[in-house]
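Single chain ahead, written as structure tokens, the form predicted on its own.
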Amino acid sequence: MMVTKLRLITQHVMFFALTYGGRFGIRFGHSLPCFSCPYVSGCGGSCYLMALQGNWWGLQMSTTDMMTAMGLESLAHLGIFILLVILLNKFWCGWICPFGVVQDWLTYLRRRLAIHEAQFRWLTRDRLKTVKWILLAYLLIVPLLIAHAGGHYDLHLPFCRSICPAKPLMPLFVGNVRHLALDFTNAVTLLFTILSVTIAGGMLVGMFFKERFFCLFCPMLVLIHIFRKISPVRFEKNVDGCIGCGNCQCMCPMDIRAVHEQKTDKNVLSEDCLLCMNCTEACPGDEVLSIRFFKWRLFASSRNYVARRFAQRQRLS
């Protein structure tokens, strides 16, 4: 079976376990590495960045009792994030994510149409890396600020509420369209609800028009890469065997040029890569690119693989 294949069929049947799980018992809790969004209903797990805003708000809350208690609730958040981020690496960006899927669903549908992809220039490119740090800074620092200043409750959860374009997109998939209409309730909720409308439209468009556009931003990238040098998964090249075809390069979602332009380091897991294999598959030079588990082989490049897939293709037109 080719790799896009398999990754497909894993995207779908994970989308369905955490989209819908929670209605047939799965319970995979709320420490995913993956933007199971906690505001569908019946969700079959959700995503950690949640749990580290309402965590932290909570400690800074607490009295000294109840932060005993959720001090170790965070922990054990903490620990369990850790781990599925070893064990998986960015297995959980590229593979598993029910966002990125709904990315993946919207390219698509551009290709269908036939559409052109939008294109970035590199220095654009190179800036827009920034903003993944910021908003993880922003994640952690207004709670922390609000706690302390006796700021409105719904900055607990910041970026959940104002920025995460899932918590008004996701829901669509279970028939909830309350997270689409303005809260009057407060001035803060309110203004969290415009902030969030406005960004979820504007990233439907982008995501539309550049391939996993969202994923430019997501601070759950940098959260997991935080963790690479410790997580057995590795990507790898071998730069001796390297033809400089740039074929990685040309299939890479995330228009990752680092790849194709390691010349000295075997390691080539860069901060942006989703692991989606996608340059693996497209590598003529045999055992070129590897995704390695300990020194176990999961995959490698290949001229004979690259051939089949082509002959397949020629089929298929």
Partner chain sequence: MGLHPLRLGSGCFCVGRLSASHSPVLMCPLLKATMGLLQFQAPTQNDTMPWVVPTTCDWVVKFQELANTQPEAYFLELPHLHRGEKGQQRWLEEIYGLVRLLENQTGRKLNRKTLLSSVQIFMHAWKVFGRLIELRRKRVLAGVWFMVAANSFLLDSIEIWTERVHQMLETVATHPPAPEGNGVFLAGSPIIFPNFKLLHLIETAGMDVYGDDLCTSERIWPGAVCYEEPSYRGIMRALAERYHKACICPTFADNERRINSILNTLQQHHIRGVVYHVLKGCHPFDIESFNLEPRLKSRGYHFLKIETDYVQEDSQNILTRLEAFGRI
Second form
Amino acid sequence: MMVTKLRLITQHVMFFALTYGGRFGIRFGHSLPCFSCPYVSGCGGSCYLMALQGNWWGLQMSTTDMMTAMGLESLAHLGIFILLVILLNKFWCGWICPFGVVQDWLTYLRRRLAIHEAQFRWLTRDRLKTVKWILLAYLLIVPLLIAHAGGHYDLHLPFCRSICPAKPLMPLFVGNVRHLALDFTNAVTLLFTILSVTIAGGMLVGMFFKERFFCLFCPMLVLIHIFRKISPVRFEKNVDGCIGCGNCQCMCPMDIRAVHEQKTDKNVLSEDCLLCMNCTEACPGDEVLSIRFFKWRLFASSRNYVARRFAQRQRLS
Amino acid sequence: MNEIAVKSNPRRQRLLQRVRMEIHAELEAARLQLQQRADYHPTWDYFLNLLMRPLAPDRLQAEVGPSGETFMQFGTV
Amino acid sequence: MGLHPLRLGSGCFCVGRLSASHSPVLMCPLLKATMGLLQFQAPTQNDTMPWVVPTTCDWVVKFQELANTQPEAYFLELPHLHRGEKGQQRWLEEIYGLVRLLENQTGRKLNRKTLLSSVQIFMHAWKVFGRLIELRRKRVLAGVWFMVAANSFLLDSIEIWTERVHQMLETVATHPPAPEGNGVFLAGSPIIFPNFKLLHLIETAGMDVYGDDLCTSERIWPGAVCYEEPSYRGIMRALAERYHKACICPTFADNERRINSILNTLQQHHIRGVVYHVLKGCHPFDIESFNLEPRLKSRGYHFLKIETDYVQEDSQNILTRLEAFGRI
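Can you give me the structure for the form predicted together with its partner chain, which would complement the form predicted on its own we have just seen?
Every chain and every other molecule in the complex is listed next, the one we just looked at coming first.
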């Protein structure tokens, strides 16, 4: 079976399991390294970013709570998160993340309408990389300030409540429109909800015109990336085999140039990579790009595969 | 041979005629050499004919291709 | 758009004589022959037919001036840096320019649908061409015959050509492979029918060409277009990038990937020797041979550089060198 199809099936199965799974007794816990939003009632598992920022199992925990069983629990959640990240690494992004699927739907719609994708200049694209680090810093520092430096409690879950577009958008899939409303309780809540709704609106437009637009800014991507070196998931390039055709760059939803440009290091799993394997599928060099899991090779590029896949695809279009 | 640039020059016409024959001979010789090989098969004739055709003297004129469409000339060197 | 490209490059020796008196002595014989051939042009019938020249080397750039043809050539200005954003952007603009020219010529509009179907036709051709390369590697198909098939690419409608190659493959695939012999890899300047001198000489010297990186043979087109965006602009961009970025012609300044392509074939098919063909006056290939030779030799491959043109007089000399090379 074509990798694309397998990925589509996996993505959709996981979307339904993570969005509606709770209603059928599926519960994957609170440590998932993907945007399975806990604001979706009846979801099948929760994004770890919420646990990480929260006062139950996260950074906002007070020093006294840390000494209790809650401290151990939070360590357990962190442990599970790290384990999951190590095990599947970026597969979480390209194959599982439900918010990623929503973005892919928008892209699919745009392509059906034959609307051209927005293009960033290379320099702009490189500069955007820093945004997700800033967001990561934001979601780590603010909870610490609340817990230890007297920050206002209404600043809690800063990333989820003010930035993350999944919070207003994902609950729409279970018919919940409450998160689109503004909260007039005080200045902080009002600011947070205005930010949240504005960003969600902007992101919707962005995600329509640019494939995986939100992933460009996703702090989870950074967290996952940190563990790439100890993960059994490997994305490798036979640098001597590359003839530099540039298909990998052309096909990448994140416009990654590193795979194409790499000339010495065989490890090409870059910071923005989602492991969607689009590049590997389009690489005409036999075994030039390959995805490995431990010692097993999951998939490797080949000329025959490219010819088969694209001939099929063009029949469809 | 500088007068070659002068289009209506009769010497040029004669020269062109001679070269035309020489080209033909050169192409035929090359084709024959290939056809006399032990591994020659008649299916190759299509390709050999193609190679002969664009080098023929009238090759730059607009041609109607087998699919009924007009050929357009491109220089790719 | 209902148009077919027709390649102009020529390998004919006689015709080169027509241009000999008004062109530089050391001019690339390929262009000399092409220039001579243009003397046969009947101006009245061709006034409206443009001919398009990508500016790959200095000879091509000055070609219009030397040949003084009517109508004037349309130059596709080739950015010689193809890994950077600027070069790619400029090339895309050139391609859009070409589309405008063709649209003006024909009065027809290029649209997404025709682009898509043409991409598909080329994908099919690429698949068949891949099988052709495989058969040559397996020694079922002689190097000379491979060159015949590749040389005739774009001389007929691509669909018919593909169909014929496919038919020919059916016939040839049943043949037994030739006994394991002295396989060599042929690199360097293009070889065009009828000038198969070097190929015949290589065979006479007891070797055969198992692979090559000539732009009139295996590298005649860089492969089919893979696109992610099925919009008009998306396909145009993919198309432009494919034919620019994937090209490993020595005319590019950032061309270090060419060696990879050669080494790959050598390794995968256990070829030990490289014959490097330089047409006299073909500077880009000549220059790059100086970089290639030490790198190939350092990996234990044998390297022989042969500098020649379309004349037959040096055949014996080349044959002697090839025979000596074959014995190593």
